[in-house]
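So this first bit is one chain, no partners, the form predicted alone, shown in structure tokens.
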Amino acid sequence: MKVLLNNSSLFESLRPFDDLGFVPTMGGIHEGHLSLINKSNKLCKKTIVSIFINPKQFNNKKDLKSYPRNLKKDLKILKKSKKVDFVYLPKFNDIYKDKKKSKIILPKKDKVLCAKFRKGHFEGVLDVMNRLTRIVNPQKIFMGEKDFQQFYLVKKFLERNHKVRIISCKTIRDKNNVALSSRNFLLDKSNLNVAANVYKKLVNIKKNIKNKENISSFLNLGKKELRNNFKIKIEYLELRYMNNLNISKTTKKSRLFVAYYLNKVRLIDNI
């Protein structure tokens, strides 16, 4: 595994391969990471991971603060996975040394679920992707489904505007079914166990769904239930289609999609 600190670095050690697979990560890394680095080993010859926390998609600074950092560990079990071949870790600089500001302009139709509440986010994840995409020039992006709005959105952004693959893979659970992510790390056993109470919720109402005439009345009491019954701030709960993320009335394609704050940690999920 060889650890490239700069462009110059990743150019001349990259410029040999054209079958790369590309792992972007801002770290805290876990095994929902881990399977990504799988299924890029086997469908590419090499794969790169990078990480990097990109300031510019946080839109609270305390988030941004709070958010977890242990590189030295990061490093550790990815060279333990032995299936790494390049570790990116850029600097602010390496980014963003093309200061032009970010032309991209997140379309009415798209500012949903997450894009509704986290103002400028996607826009922040858009900008950062296009230029590690053109940094780094993979063939293939591998990005995990637990953020299935983000996947969606720069799947459809990336492909248009690079030769690019992105490849979706499915939401890696803990032993009770809490979907894997770095903020995970912030918090504690109890709040797991919330986090799994809320995740049984959410499996029995998408369950239920079908036997409902009005869908948004039935998931506006389930978000009574589910903070009555939890303590937790809810921003959304909403059944969307997965090709297009509209309002959807039917659990055919379509996924049920949720964020909520707990002990001040924003989860989300889908399911």
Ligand code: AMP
Given for the second form:
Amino acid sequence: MKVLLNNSSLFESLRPFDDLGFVPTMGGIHEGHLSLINKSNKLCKKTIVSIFINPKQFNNKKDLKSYPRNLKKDLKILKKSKKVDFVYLPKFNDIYKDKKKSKIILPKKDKVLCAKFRKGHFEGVLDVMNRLTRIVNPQKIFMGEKDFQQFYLVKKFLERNHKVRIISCKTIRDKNNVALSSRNFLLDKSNLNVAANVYKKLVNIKKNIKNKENISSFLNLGKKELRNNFKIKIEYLELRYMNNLNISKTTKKSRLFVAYYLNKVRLIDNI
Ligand code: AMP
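What does the same protein look like in the form predicted in complex with the named molecule, given that the last one was the form predicted alone?
Starting with the chain above, the whole complex follows.
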């Protein structure tokens, strides 16, 4: 596993390879990231992982400051996996010194779910993914369904603007079905217990949606119960189609999306 600390060593090292799988991350490496790496390793000759906490996608300074950072441990895990050929650890300037603006405007219809609550977040994500793709120039990029809206928007944007394919990977969960996330490092055991119960309730809500006349009021009731039972702040609980993220009235080809705050940590999931 070769560690690339700047763009010139990256360009030099990647030049010979034309079957490159790319797994962009913000570190805090866990089994979810490793599942993306495994898939890349199976489908591509070489796999490159990046670790870069992109300040421009954080709409909240406190969130950026408290985001888990543990580079030493991350590198150890990646090395031990034996599935990573290159780790790219860019500095801010490696990504942003290219002043070529990629003006990114989310269409109004995409300003739903996290885009509605985290102003500027996806503009930041699309900008950094556009830059990373230009620099790394991979054939395939692997992204998790845990962040489904991110996968959806990045796929739409990058496949239109680059010769690259974005490949989705299933959500990896812990033994209590809590979706793995770097942010879980900020939670204690009792918080994780609540998250496990929220997951159970979501499964129950999705199961019972099927025979409901008025889905929106049923989801409002679900929200109220989640709030009261678990003392969490919920941003959204919505059933949406996977192919366009429009509101759905059926569980077919649709997912239930949730975002909530637990102990001031913002968690998202979709089932
Ligand atoms: P992050 O480091 O949180 O920015 O995530 C990097 C990539 O890993 C993104 O494509 C995420 O969707 C993906 N990812 C994060 N958590 C999981 C998970 N539990 N299962 C599968 N993929 C995940």
